[in-house]
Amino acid sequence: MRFPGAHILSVTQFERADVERIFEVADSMRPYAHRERMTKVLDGAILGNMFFEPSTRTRVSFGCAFNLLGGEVRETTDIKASSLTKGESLYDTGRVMSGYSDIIVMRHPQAGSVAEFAKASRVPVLNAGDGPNEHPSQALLDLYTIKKELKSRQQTIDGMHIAMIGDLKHGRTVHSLSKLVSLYKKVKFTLISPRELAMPAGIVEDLRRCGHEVVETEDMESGLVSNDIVYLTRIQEERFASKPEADLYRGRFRLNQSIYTQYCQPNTVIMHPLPRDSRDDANELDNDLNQHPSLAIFRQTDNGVLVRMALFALTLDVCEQIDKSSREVNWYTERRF
């Protein structure tokens, strides 16, 4: 694809080598992010980060990964706080917004929101999360991880075994991850969830049509035997109608110590999207696992902000600029990494 100007709506946009580029340009950005070096090279640009669905690391990284390319962030953190609860359109509010800004970003509750207010935006438009349908910047992040994570042992994308786990149904990371693993070669997928949660019929078919093995089982235990990555995912409590009807599948599957070791492969990655449901009904990713060095849940949130930068710079059209406007950083920077 071409990306200077260009939305960033689905990862249907893309093909295998325009992850690979985004993915290059996020390797470049480590300097900036791990605070070695600071650009300018967004100096004076402003990014609307407009969020009408709870957010932390998403909103936040997005910020972030501006503000390190030397760009300003103006949010809006709450539908209630806009013009949208007094009738305005996405269109009409699209078109406003953009002339305020040089890229948003947007997430909105309802699937295809962000599509339509793209039409009218005169800048380029991130989706952040439409409802249950997509999160394209997560799965790049998910697949930048997964990829650092399996050259770390001698691996590659091609041909490895991935285990999703937990609400397949709602969750949109996995929708979107699905979709963007679909452009490597021989991928086996063990689908691990309530049968009411299941992965929507269309994914799986596209995953077996391009050539993947998927497997869906309610069996957690049996699922997670002989993977390279288990990722799994909360349920996905406001997608429901009701609380009680998320509780009927709330703590079904979890993994702690003892799960991993009795069932895993030793090296087996462990992924999240995060927020994890720590909760005692929920607690689907133990805490007895975060000293475990295949836990990879923190490696992906600092990796979001890479990738996030990539894709501000490829949009932007910076990518060949940012060296020349940067130096050293003057504070402290040492970090535990």
The other form holds:
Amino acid sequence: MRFPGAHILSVTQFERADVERIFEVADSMRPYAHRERMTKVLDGAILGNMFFEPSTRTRVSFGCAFNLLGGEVRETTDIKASSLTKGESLYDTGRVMSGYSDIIVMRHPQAGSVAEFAKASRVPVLNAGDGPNEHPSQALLDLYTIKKELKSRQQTIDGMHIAMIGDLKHGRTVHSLSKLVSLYKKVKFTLISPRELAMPAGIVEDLRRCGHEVVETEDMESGLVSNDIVYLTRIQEERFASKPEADLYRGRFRLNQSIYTQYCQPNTVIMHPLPRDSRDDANELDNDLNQHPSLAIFRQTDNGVLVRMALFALTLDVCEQIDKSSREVNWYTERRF
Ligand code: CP
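Having seen the form predicted on its own, the form predicted in complex with phosphoric acid mono(formamide)ester (CP):
Okay, now the whole complex, with that chain kicking things off.
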């Protein structure tokens, strides 16, 4: 695909070479994300960071990524504080906001909303999650993390075994990640969920059509065996008609140290898009795994900055100028871990 000026709305826009290009640029962002060097390549540029649904890491890491490239961030974080609540359309909002920004990141609770907004935007729009539909930058950072974790084990994405666990019906991260992984070869997917929260049939069919093996099960113990990656997800309470309905599924599948040791092969990488639900009745990924070397959840969140910097650099076409406008930072930068 041609990146400069492009909207990033769905992972289905990408071919494998595009994903590899994003990862190559993400690698080059490491000195900036790690505060060894700084760049002002986006000096004067404005990001409209529009989040009409709760977010911690996506909103802040997109903002940090833009700041690390030297740009300014304008936040819109509450749907009630925007004129959408007065009946303004997404189209009008997109047209207006694109006059105030050089690029826009948007999250919204409705599937397809970001694409509708993007139709009116005169600047690139990056989808930060549209309801249960897609979360492209999360899928990219997840796959980037998978690639790094597997490489350290002398393995590749081609041929890997991945188990996805939890609310696969409503989880946009697993929708986008499955579609992105389908660009690779001979992957085995084990999809572990309550039957009512299974992965949408269309996604499963597409995976099989692309030559991947897909096993769907409600039995977590047998599903955990022989994976390279286990990717847990939260019950997406906000997508259910009522809390009692979500309560039916909360806590059904949990991974902790004891279950990991009993069923997973040693070194299986543990991933979660976060937030994990750490309340007692949920706890799908227990804190007793926090010090486990195969727990990659905080490497995922760190990698999110690299991947989001890469998306900005590619869509605003500054990749070749970054190093030219860079210098060492002035402050103490060593991190404790
Ligand atoms: N993974 C993710 O989308 O997290 P936030 O909801 O905190 O942005």
